[in-house]
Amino acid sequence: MTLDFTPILPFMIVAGAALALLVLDLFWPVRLKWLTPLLAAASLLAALVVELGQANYLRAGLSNMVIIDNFSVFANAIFICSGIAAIALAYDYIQRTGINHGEYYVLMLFSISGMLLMSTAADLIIVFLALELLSVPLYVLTGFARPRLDSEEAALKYFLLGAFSSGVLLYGIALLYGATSYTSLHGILSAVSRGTADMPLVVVGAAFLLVGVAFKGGVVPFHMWAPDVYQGAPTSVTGFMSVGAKAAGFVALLRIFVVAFPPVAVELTSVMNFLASLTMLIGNIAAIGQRNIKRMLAYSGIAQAGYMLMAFVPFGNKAIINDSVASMIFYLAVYAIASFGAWAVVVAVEQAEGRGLDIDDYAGLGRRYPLLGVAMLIFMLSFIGLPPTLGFWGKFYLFRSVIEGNYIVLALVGMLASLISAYYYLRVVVMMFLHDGANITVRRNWLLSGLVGVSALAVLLLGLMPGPLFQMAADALLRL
């Protein structure tokens, strides 16, 4: 039994910085409030340096309840970079919308610390604690724009449904403990492999876990919170949530099911297949009728969750599981890059009084602001999966893994869903370049411009050279 804290050093840095900033922000005068986001970003950079220094390193800690491996390093790098991008997204936005409070960045750091803990979890108790740590600050951030009624309503919906999903997850953990006498992932696998576990109870417990985690990923039919919450929350929070919460959900799904539940893959594969197909189709079809850009991107995010889940269908097939899971975490990185770029454009176009959120408000944007319009074009093409963007390679690897697993029908459903998505993504492009509209003034600041520019260049350049990023995703499976 060891209490080695090395595996959670990045978590400790971020959580410690959040606690320190919570106190320090109380005493700083107004003219020094800019130090809060600066120090928040600095703490994330410090955590990233420590995280990357732990690459190719295998070590368990806290009595084997947490573990560091290449998978946790890759996932945490996504979480930390998402946090840095979210700070850039929020800095100007919360000032012009009148919600510039230091607690915003503190809550964001707490949520990121939950994500960092999630990826290192080797025990279901840690999974639950991490899920609550990342979720509770998001509930508060969703209602941060009070007294705006839509923000408060979104926070209440998110909290109630989130509490329900947490209860379902906790019930699943209880069932698994009753069936195996373990909460550790390797302990559950060992009990199932030895034949000492109550298998019907194990399958039911795994199903409850799947429901609890699928809520965070926005998987159909556990997705109904997403459109309302995305629309009502401050846009900077929506951008952070669309990447961070979704990535954390799928990281938890990978860690739990690939490590602990390969023996029940036969029982769960058909369920995964059905959920992936349903999520892709419903997400893309529902997005067609949306006139609000935030709701459209919410349904788009639901559809993207379906694509990721598609690669997870053959998780019990040892012959292809490495390629399949590598394609999923590669797609997580692909989605994060394009998503933050798209949300940065949305934040730039949105007006202080709430205008600029209808798709019609993007009419003529590409003519008045060519660089911004071209960047949004790149992000939309990446979401569709068209070359030469990085999104093409993301879907290529996903579909390849599904076809290798002989799930041809699922691959055809994914291709059909991608064709449907082209309609509403390209509608934004047509609106920007082929229509004249209201003369909306775009917010200009170096943080937003830098985020849009870096994201667009990354989508294009990595689209031309996807090999190194995919290799990093593949290497992350060496010790999964």
Contents of the next structure:
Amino acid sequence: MTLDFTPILPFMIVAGAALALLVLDLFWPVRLKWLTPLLAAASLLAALVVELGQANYLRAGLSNMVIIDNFSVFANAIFICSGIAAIALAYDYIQRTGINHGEYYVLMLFSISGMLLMSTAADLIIVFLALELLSVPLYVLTGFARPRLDSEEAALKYFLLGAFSSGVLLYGIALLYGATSYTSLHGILSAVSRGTADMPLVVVGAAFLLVGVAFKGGVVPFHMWAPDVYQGAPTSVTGFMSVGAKAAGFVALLRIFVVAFPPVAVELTSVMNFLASLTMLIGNIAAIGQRNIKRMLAYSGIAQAGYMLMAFVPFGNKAIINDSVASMIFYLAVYAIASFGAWAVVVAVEQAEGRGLDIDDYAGLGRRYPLLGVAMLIFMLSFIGLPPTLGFWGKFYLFRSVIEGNYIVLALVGMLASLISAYYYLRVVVMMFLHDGANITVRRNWLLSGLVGVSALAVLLLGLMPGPLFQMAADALLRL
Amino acid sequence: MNLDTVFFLILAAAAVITAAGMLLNRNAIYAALFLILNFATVGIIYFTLSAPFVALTQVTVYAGAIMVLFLFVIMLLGAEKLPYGEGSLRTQRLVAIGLAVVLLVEAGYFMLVKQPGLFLNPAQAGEFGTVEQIGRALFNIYILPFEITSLILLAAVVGAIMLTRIEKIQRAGQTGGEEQR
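Show the form predicted together with the partner chain, please, because up to now only the form predicted on its own has appeared in this conversation.
Up next: the whole complex, starting with the chain shown before.
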């Protein structure tokens, strides 16, 4: 039997680079340590090239455990670009905070390889393993600033709650296997449509899967870990986690529920409706009270997860599911760009020993560093969803698919939540431009500045012409 | 009710009782020993389902290797006994008992009323569950999950080493700094 590895080629490149760097990093003298991030970024670029080469290449492989379609290509492009951005975010930061170990990049590559696998998973066993592969390195990276106490605390909290949620997910998979005698998404769907499945158990199993992925995506009420973990983790890790782990959770949600669970949409739609409303409201309201910028962005990330989940509520409706998926992954890309920009600003402003992380510390920064201030303004406008930024189009498409699905009340809740969010996003900008503050010296580093600049330009320029990117998202269909 | 069912019910009761014993015991060593009993019971259940290889793996890997590690860790940390008296958990305990009763009723309803055939799990014949069959499945259909598992374990090992090693380096650095002062 010959094995066809083409469907997991990007995964193999990234995982192989992680293995190679793990060994190579030990042999490089200290003055050559910059080779590790460089090679990590190079491997990610190579994976990106291969990934884009797989566009319009529909294929299932390795005993139908994995599948590539345009959806997986689009999602993986987001993951790989997040990885490259995360390296740019980390390069200077981990040097000045004294945690510059080559294993940082190795663990990050492992985590990215898990994400790459997640989007191609056609079997629940792969979903579970991909989730673990992306989570285990993140637990470690969260505690990377050990023995700093808040980093240790964050790592332990993330690990315990993450292990628990993995357990719930696994229980859901076991129940589905018991109910349908399949673990593959297609098998489950066919068992359900043949009527050989035990329906109550399928519903319970699907609900458990929802809990497991909702935890990763930071959806209320499974969000409790996010603010503490985001605050305690090294900021460069937080930036990576807030995009990568969240995106992976949503990618898994889309793949599993769109392929396997349209038959249980009747039972689960009201649950998702409730979760989405709750997530948007609680995320935005809790963000208002935050003084620490990392906690504020954590709650903002929770609220953004709520908007995405909102578009997913009509997932059982075959007529609009494609629009819904397209608007969600388009929003994932939008969120990723603006998020990395905002986190790069936070990393640049952060001072030694965790100072400079309060929103009050941003006072006056916009006047002394106009470009930085304008960039932050652009990211915040994008988060709110105001034109002419990319965030406006992201929200526009999300709300369009909600209204197409006839969930008017949900759309109104989303509007209300967006209005609330304007207050705390704009507070940062007001603080930067209209207040006088202490003299904080912003870290100047070409990688960070580049990341801020590229993100800001992308948010603006793509905001002026969102067509091509949205077309790509619209083409990113899940192969059913 | 045939002999198989009676046997299964005894084993199931043993498994539940040992699991409860593990949770309720305040002495970590006893809890670990209960867990070994639980693993062994589950192993025997695997035997009755004609899966001897899985049964032996369960006993050697879980009841053997992993539990020995658990005991080592418990003894090294000196964490044999949990402290008594946690007032804030009392309400949680009440809620948990209530939910447990609900779960028990639900499970009983499913097993006895809705699916009375659940106990009748006829032993599979012939090749099923042999080492050969498992190996074939593992290295053909499940080759990708198998390899991913190895990556996860590697990442975990690297992480464990990182988290313990960093501390040593930095503690050495800190004490060095204090001496200089």
